[in-house]
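We begin with a single chain expressed as structure tokens, specifically the form predicted alone.
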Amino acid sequence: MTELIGTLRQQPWSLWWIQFRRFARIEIRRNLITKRAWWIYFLAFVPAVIIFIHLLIDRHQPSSMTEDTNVLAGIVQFYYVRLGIFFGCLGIFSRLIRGEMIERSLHYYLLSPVRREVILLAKFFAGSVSSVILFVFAMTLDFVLMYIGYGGAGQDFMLHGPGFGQFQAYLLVVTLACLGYGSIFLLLSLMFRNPMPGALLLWGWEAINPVMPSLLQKFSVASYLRHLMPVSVPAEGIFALLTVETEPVSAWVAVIGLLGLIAVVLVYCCFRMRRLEIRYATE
């Protein structure tokens, strides 16, 4: 144990931290300021456009606030978690490794005097910051547009009523969804030349996960996020008959469980990154 502590102290942590920050700064700029990211912006802000149209056209009576609260919960639970954030993170994180291999630019990073784990973690951090900034801002805009039409009643709901707590829960859900899906897509980009088939299989698994036995439901990002939703939107129709209800868990258990899953995936990503070989002739 003493030798391990001594070894850790001898590592050039300050140098790695400087390299990490510089790589992350470059990647964040590339993720957010690029023409190829237009469809990710579309996925993030299309609900805000729909809610804005609802704000302009429909009348906002105090009696309809509960209905709009359920609609917003459905947008987060069914659109953002299962579609918008899912494919948005696929576009951001799959490009970090596999995209640069296709563009024949990753080898410049690998030939630099930087540990590969630093490069990988900096890329994951940059992808996480980019996706969280984008979808958190979109979620905030959705929340404000949903209740601003109610005037004083909506303002009181957002600032002094249950709305503020719901808003904080939604931000936590969006952030953890970006981290969870981002880590998985980063791993897929390290394992496969084309991560799309694996992503589609994951999407199918996430979609049918609510009808799986409770033990299998634990192997899903959406299953952890479902326990953090402040407003539950139950399934309807035939899908409701097939849904298996699991025992609710506390928020901190769901958060720790998902963070543990992310940590395991990142450790394996570092392992894969150290053994990554680029053969442009076969890419």
Contents of the next structure:
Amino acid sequence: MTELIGTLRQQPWSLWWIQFRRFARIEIRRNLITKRAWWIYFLAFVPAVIIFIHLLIDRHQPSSMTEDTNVLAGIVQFYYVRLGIFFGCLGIFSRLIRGEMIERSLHYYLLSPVRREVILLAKFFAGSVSSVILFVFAMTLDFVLMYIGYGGAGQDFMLHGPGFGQFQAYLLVVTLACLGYGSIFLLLSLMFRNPMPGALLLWGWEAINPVMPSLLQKFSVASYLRHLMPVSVPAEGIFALLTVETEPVSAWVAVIGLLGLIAVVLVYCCFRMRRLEIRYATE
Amino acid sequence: MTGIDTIRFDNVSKFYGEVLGVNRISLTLSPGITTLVGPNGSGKTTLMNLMTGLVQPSRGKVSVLGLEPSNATEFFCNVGYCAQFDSFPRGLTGFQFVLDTLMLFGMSGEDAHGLAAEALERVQLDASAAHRNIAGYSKGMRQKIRLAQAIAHHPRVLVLDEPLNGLDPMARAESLSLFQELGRQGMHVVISSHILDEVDRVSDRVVLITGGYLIAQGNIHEVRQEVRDKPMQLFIRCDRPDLLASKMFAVNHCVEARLHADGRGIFLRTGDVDQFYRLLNEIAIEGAVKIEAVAPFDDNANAIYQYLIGSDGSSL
Ligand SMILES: Nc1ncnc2c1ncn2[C@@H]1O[C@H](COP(=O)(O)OP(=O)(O)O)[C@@H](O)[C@H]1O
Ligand SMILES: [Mg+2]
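Right, and the form predicted together with the partner chain of this protein, after the form predicted alone?
Below: every chain and molecule of the assembly, starting with the one above.
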């Protein structure tokens, strides 16, 4: 054990940190400012557009605020977590490594004096920053557009009512969803040339997960996030089939559980990254 | 030998699934210019990728100056590799491309700028081009900027995959003299080419591979000799193969003969191809045997022969 600590101490951590930052900067520069990702922006801002239209035509009776709060919860739980962030992260994270293989530029990084683990984690970080900024911004916009129409009542809800707490919870959900799905899609893209079939399987898995035994639920991102939702959406119609009451789990346990899952996935990503070979010919 | 100043392949094989990349390569390279020569698909790129960790050996061990690519920080301070892929990260100018890599070494921005400018000067890419987007570069300029990126950090080992491809004669000469200069400074310069003629002048050592096998290595004269000494099989279509055989066996460099099934051709194995062709010409002129066609039968030998002795290496 002391030996391990000794070895860890001897590693050039400060150099790795510099490399990590420079690498992440290169990545973010290329990730955030790209027109190719238009459909991801589309995914992120569709609810804002709909809520904006609603803002224009709805009369915003104070009595409908509860209903709107439920709608917003549904948008986060069913739209963002299941669709928007899911496929947005698929686009962002599976491009990080696989995209550079397709463009045949990955070898430049593998030939740089940067450990592959550092490359991978820096890329993951860059993907996380990009996706979190995008979806947090979109979600904030949804929130504002949803309550602004209520004028003073909306303001009151935000500042003195439960609004702000809900907003914080959604921030956490969105951030964790980006990190969780991001890590899994990064791994899928390292394992398969086309991550799409794997992603669709995962999508199905996440959808049926609520009815799974609680052990299996530990391997699903959405099931952790469900415990963090501030407002539980009343199940109706088809959603009722998918919503099964599970034993309540405290928010902390859910957060730590999900972070643990992300860590495990990233460790395995590093392992795959170390064995990655450049074979563009077969891409 | 400690391997501190050499590049070593220890019985290295690489398979891409079922496909053979290279097989049982054992090789020790000392400083200077080494050229890997072989036709397309012979395993040159595979050897270079193995050297730099872009692929891992299926069997055996590779070490460069006693370092392993998994220790990236130290390894790539010492090694620069200009791969054959003519592609770049999107949206960069030539200067940014070189600078981005240098910044990853942990040096200050000022040092990195200095080294980038120096590298661009070494490859003689003019300054205005360096600040344009790579997307608009000509093939020759792209080759130069990739070379600049590989040498910018002053590696001790420089690996260049087909570095003369796509260069005009002028740029070729410039590149070759740059390689020579680097070799004289005690660097390892490993170059690959499928045309021996264009690199034999500057090479201290030639390594010949075909079909994933190492055929010969040494200085250019040794390699030529080694290839000449290897018996080579030729197929001759003629009206009287038995007579041809007896005439051939009268001189002792013909080591084996086998009649073709249809009786109108013969396989001959010879240890001295030049002598063989001279004799065949004499027989043809004599007129006793009507010779219709002559072709090297052995594919490998054919390739090597064309590479080293014939002139038509480029068409392969
Ligand atoms: N990624 C790959 N997948 C399958 N086969 C490959 C791959 N890369 C190279 N090969 C095979 O390995 C052999 C050697 O190829 P290569 O090293 O590229 O030769 P060279 O550089 O001399 O043209 C060839 O037969 C080639 O088809
Ligand atoms: Mg090649």
